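Only one chain is given next, in structure tokens, and it is the form predicted alone.
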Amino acid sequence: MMAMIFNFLIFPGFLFAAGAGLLATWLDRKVTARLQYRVGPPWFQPLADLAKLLGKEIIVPEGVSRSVFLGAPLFGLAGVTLVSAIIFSPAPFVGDLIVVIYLLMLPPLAVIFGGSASRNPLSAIGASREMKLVLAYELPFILALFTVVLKTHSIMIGEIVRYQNLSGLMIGSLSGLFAFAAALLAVQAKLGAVPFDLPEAEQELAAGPLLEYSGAPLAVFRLTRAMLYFVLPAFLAVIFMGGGLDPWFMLKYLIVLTLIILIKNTNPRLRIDHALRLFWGPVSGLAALAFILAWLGK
């Protein structure tokens, strides 16, 4: 029992993912600033921003369901913490990849629940966009992951890593490379990063689903987003590049994170209908092609 609590709260769960995620968001902000010829924030800025939010007053809009409004942030935080604990666990269990897919749905569902409960028109629009985006990117994301399952004949993360250690990295094959590209775009949308930052689009919706949030609940949402900046790229590195416990893991993680940052800084925000067409069209087509190639043994 103590080992389970340690794994969830300390390593590789909450504290580990939170610290790594905050550093990842700092790296994102620093690289973005340098690309725009700015200095960028110091390394502790994400932590300072979080501490500042934790010290602010919590305001609950009149007439909202307090349990849903205040519980939604914790719902998402629990999901991303469990994913971190699972993908880095030294003792994977049967079906853990399926469990991870389900748990990765909790952060966007938390945003949808929170925005819908806010009784604010802009929050409702943001929650609606988040819902449409989830329906768009989940199809290619699952197809990409099941391409890996088809190639390895396993839904256990440990077995997928072991297969790559023996047979080469997943992205070393044509089907694996196509599946990785589709999954990377889906992860970009899961992070709510440009060009898929439609739910929170500042110029249109202020903060979208999070508009009515303040203080500690907003800090929890921001922390969840920061943890996703570590967990999602790390998940792709584990599934497509061969493991989270090998000496090269940090390099693999940084490669995926760099690709995410480059996509973010070289593309304009898409309209919601364009994002839906992109995921249901070319990205799903690419993931389906990867699945077919894997079935053919390519």
Given for the second form:
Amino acid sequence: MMAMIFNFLIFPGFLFAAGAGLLATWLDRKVTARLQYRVGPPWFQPLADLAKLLGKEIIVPEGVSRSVFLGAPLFGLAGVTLVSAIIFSPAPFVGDLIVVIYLLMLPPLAVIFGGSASRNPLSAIGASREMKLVLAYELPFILALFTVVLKTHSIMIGEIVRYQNLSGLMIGSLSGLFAFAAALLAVQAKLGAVPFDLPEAEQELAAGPLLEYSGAPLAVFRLTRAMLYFVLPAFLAVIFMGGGLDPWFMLKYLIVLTLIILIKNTNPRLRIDHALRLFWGPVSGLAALAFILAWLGK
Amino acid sequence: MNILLWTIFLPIGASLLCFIFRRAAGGAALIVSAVGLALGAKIFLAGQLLSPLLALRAYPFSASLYLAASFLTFLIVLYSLKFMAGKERLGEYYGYILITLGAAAGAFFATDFLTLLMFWGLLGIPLYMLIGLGGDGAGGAAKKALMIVGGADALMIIGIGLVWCLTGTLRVGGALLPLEQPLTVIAFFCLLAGAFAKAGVMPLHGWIPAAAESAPAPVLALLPASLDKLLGIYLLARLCYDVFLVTPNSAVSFFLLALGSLTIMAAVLGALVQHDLKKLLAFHAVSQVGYMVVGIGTGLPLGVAGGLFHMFNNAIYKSCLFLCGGAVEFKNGTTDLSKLGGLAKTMPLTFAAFLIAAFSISGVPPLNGFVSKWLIYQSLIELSKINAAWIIWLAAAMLGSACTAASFVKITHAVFLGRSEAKAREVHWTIWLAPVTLAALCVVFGLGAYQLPLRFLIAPAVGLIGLIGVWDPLLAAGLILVSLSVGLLIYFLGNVDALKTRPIFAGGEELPAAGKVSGVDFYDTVRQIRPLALIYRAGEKRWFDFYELSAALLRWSSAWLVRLDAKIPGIIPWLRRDRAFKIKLLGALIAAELLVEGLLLVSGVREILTGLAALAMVAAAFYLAGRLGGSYANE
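For comparison with the form predicted alone, please write out the form predicted together with the partner chain.
Now the complete complex, all chains and molecules, led by this one.
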């Protein structure tokens, strides 16, 4: 029991994922800054930002449902925390791959409900974009992950890791590589990173669903986003490159994160209909191709 | 009198009282449905019961279905007391609800195809009448429902006849037929039509969205949302495992999986673009059946368990959603999404119940809808050992689930969150009690999935199910609570004392009073994507509506025949003006009909009598349809 609480709250659960996630967002900001010939922030900047937000007053828009407006951020945090505890557990713990896919829906749903509750027209537009983005990336994400299931014959994450330890990494095969590429783009969208930052689109929607948020609730949203920066690439690394939480694994994680940062810094923001077409067309096609190759044993 | 007979004849008898004493109808219906619930509990606890008269039998599976049906009927009658107060034709309303309950009991407990057919046919009449109560425009919808359901009943008669020819018995489960010969397959599809029309599987779904346009919310919650699903899926499960043998990797299994996946995706895409609350929910009432058909169609115990569990879950959350929709309509006088908004603050209990049911139908863990979907997905993954098509069914089911979430985001935004000047107050407790109870049940069935529903409702029917995944709802819920407290802790680390309320920020400009995003056009982008745009346009022209298609075909062919008859006079016999010839033709048709019936029904006196009764029921249903349809359809 104590071990479980420790796993859940400290390592590899909440605290570890939060720390690693904050560092990941720092790395993202630093690399982006260097690419734009800026100096970039010091390593503790994301944490300092959170601390600053905690000190700010909390402003609730007039006439909103406070329970939804203030409760939504908490549910997003709960979803990502639970996933961080599940994906590194070698023994069956709480849930399998399907459960993880569904729990990963909680952070976007939290943003959507929060934005919708805030009654701002720009937030509503942002929320609808976020939901459409979910619809868009869900299809290739599912196809890519179940390509791995087809190859490993299991939906238990521990089993998928064990299979890769015995028979080689997923990404080493052609089908695994294609599936990884499709899943990577889905993760890019799940992170709301450029080119898929259209729900928040600062220039048009002024942060969209988060527009009315301030103080501690905004800090919780930011923390959730930071944790996703660790959990999602790590999830991809576990599924496609094997797990283990050792220095090797951290290297794999950094490779995935670097890819995400590179995509982010080399692409302009897409329009929502283009994003839908991209994910349901070429990206899903790539994932389907991966599935067919896996079925043929490639 | 046998307790099983009570479940049938008490409500049907009481319905007569409702027709006569209209003032006391509500109270009487409440008492009778409460007695029905008590009887349901007693039968459920007893396990096995028999009644020689009408050849009824209760066993754990049918007993659990009747328990669910009587429970939902009781809640919906309670809800109706205030909701329907002051409406016209109340005596009929409660009377038909009671007939539905009695006939449903008969259909659940029947061990004999003819008894089943009799009650199945009887169910069509209250369905027709209840939908017709909706006022303007309800007549057409009611007629559509009766045509589809009644037509499927007629196919069932043929199917039952074929089964009798093949096995020589009319007992349900008297002999297990492998689906090999063409005749067996025809019989299967004929009977399947009855189950599918009742449950609303595509392409026999058209009556559900049509009914939602005018029928009162409790009628929708009772019939298309819950009771008809229980009945249809019950019949489907019995057909697939007690009468015929559906094995994994068979052509029939493939057909069921394909039709189920199509129903999920097509109906949910329809739901995404609706702009009326009740109609949007009706499309989900169609879409959700797809999951049950997929689960049962796998032919694996895991899938059947998932499908049946989903049937119970769907009955709970879908009636909850319709009842919440009704409460919204009751207080605001409209279900038009563009006219509603901001009700979360003024109707908090309705909102809470709606939100839980909406999360449940979207499959958000740890609620009940997630568990049954999770079981179905596992059974599809089990199929990976057989062929590669499983990924299509799985992707349709999971993407359908995301689309379901999307359409409930739309409703929640348009009705409860978002902006509006609505000043509606919370409804009377008899109206919110039913949805709140059902929402609580969603949570209980989700958290205690293994301890309660799977153990008591599903295991007796399906037996052992081998899970291939892991899901621990109680642990998950505990951990979610822990992380929620961590989040709250962060809130309290923050500057909570400085909580302020300010007007919303719109770029520093003053927002016009009507400046809101109603949410109605949230998914117009999806609608405009190229291949989907074509499908949507075809859908708006009703190309996927079996009923409209057949009506169009009928109009087209009759026009063509009339033209032919004008060219070559007398070639189409029934267009002749010769009266004596018409009578002769009719006589010949009736004689042929009687001959066929007689050949089918020579197995004994009892069967003939029950069979004639069933035929009379169906005929009466059609007669009533003709009479009342005529009086409604003056358009």
